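To begin, one chain is listed below as structure tokens, in the form predicted alone.
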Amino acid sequence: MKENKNYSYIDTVHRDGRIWNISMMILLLAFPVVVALIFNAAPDWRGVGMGLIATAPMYWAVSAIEVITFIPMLGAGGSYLSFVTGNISNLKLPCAINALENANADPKSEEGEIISTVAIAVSSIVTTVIIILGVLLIIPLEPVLSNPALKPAFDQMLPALFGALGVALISKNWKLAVAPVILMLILFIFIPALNSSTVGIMVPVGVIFTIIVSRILYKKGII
């Protein structure tokens, strides 16, 4: 039987994405194994098991929820890139959304898929270049970067990024945005345990809450 070579764009994205993601997973897992073999330093498997029992269920749950919430916004190609390179909620997702907003493209269209993938790819390249420059320049720039006068600016980098992105998105449908914004403000103000490390959990919570509220508002004819 002759193999069908007429692959669509999405078919090639999924094919290549699976190949590269599996390859990266093998490389990431191979590094500690090779190091352990070279230095004859096997890990304490009991300790590893106890650590996984304590932490893995949370990461499995967050990972499953992130797949459901992020992929519709990132697209197929952008998702494969993002889940390998990391920093999804802090960097890749804002870049993809901003690119789609500027291009006025539908995330579900092939055009939106390509724009999102290109934006995330450029973001990954820029991040890698900055990291390389940072490694090379960390010693010469150490006196400048450790200057206490710059600390307030560094502390506001992420709030500034998400603030600018939030204004653009909230202004499109403020009625829908009010409820999740109020919910997150209440949670983070009155529950001190919530911090930057809980973002992975709180994003899906906000998404589910927003869907419920939007359904209620739609039924009442408000939106």
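Positions refer to the first chain, counted from 1. For the two forms, the rigid core is made up of the largest set of C-alpha atoms that agree within 1.5 Å on superposition. Just so it is clear, the structure is predicted and the values come from calculations on it, not from any experiment. Compared with the form predicted together with the partner chain:
Core-superposed comparison between these two forms: the C-alpha position of residue 142 differs by no less than 2 Å. When two forms of a protein are overlaid on their rigid core, residues whose CA moves 2 Å or more are considered shifted, and residue 51 is one of them between these two forms. The Cα position of residue 151 differs by 2 Å or more between these two forms after fitting on the rigid core.
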Second form
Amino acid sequence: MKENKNYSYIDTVHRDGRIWNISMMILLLAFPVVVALIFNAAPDWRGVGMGLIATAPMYWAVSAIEVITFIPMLGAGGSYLSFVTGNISNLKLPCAINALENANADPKSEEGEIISTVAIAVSSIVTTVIIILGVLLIIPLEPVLSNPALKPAFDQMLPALFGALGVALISKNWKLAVAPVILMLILFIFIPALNSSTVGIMVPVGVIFTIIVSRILYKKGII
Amino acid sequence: MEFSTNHPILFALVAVIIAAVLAQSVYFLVKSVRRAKATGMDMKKIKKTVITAAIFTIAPAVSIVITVITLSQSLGIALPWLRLSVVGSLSYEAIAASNAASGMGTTLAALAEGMTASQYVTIATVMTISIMVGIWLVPVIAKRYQSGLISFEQKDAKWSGILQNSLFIGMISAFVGFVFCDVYRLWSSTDGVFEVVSKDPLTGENVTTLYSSTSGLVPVFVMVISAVAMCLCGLLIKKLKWKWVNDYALPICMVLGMALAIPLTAWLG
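Please show me the structure of the same protein in the form predicted together with the partner chain, now that we have looked at it in the form predicted alone.
Shown next: the complete complex, the earlier chain at its head.
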């Protein structure tokens, strides 16, 4: 973890992030290969092909758009970590935004980069540890966590999260927020196809629309 | 060697990968904290960030455990443990596994009765490759992309700040819209009951679920409650100078909204 004096801190984050992410990619791809070798079982290539055709194009496209959209918000270290550990829009990004708000740090500054990476790293560690505990205690936990009485609470996690986070951010940038919030309300209320499984696709739409509106407001001197 | 979806070797392989995931997170945490110290940052901020992030993560992480339990019914415990500890989600993993099963001419429900190693490898391959883009695309573009953003910022610092806020607001607006996505049930239902037909990823069959026409209001009320609670926290911080509330406001408001979702769902469907 020593830093060469010829590299800036952010350069070392990118260098280390590249090494980590490519290593993680190889490890993840190795899992099915090693299982196949150990159990002497070749995959059903037709199943792999059909499964990939039905699944990959949409998720590859969504992932590529997410990378473009989320990198400026997550920062360098946060991006490398988040795109390995997942749950970005429902956990890592809100966690980073909340940490930046509490620390009153500019996301584009080095301080912002550090705060964002610390928040996402801690969130990733806590998530991984809780899942490990969940797996170890799955037999006693299953009847508790699968209890129908608790289901509505976990079903409504995103509204509860974005109510609190949204009011904090929107109140500080209400001029920016009016048009995109109205657009999204109209789209989600009147197009039934837009639901929990399509909200990820609508995030880049919301971001692009907000950038266009804010550019117009900026040019007109309103913001 | 006889295969089972809960074979100890599968747990050992997954444990190795999870250890690497943890190691990456610890590495970046230590690297950031060292940099914060070296640049003379206020370490109280770092400590607060660590505590707040840890507390905030608990409820979403428990919901991920529930997802592991759900998927373990058809795929065993090891594979959902791996997939949900790395990039993925319940909807994605269920769809990917279901598509792989249907590519083999079967369903997850049928495979839950007894899966061969070949079928397991097929499903794991599809689940892994279909969501792999982010992991390699970030290393490919992140540095150049960020350099471009920095040079852009130097040209017009004020617009750059507005652009950053626009990114956050754009994301929030999509989720605010999503909260209202089932409100249309109010005027689309007949006799106060709304039918939702969806494909069960386990069986591949269409399943009809009945909701009250007012059920779409539950997430709206939950969001409003959580937002009002956040405003109250803001008042406590400003009027009573309870600055400590700032660190815990988001998890407190989120858990309050989730808890009140239980009686709201019982009331509105």
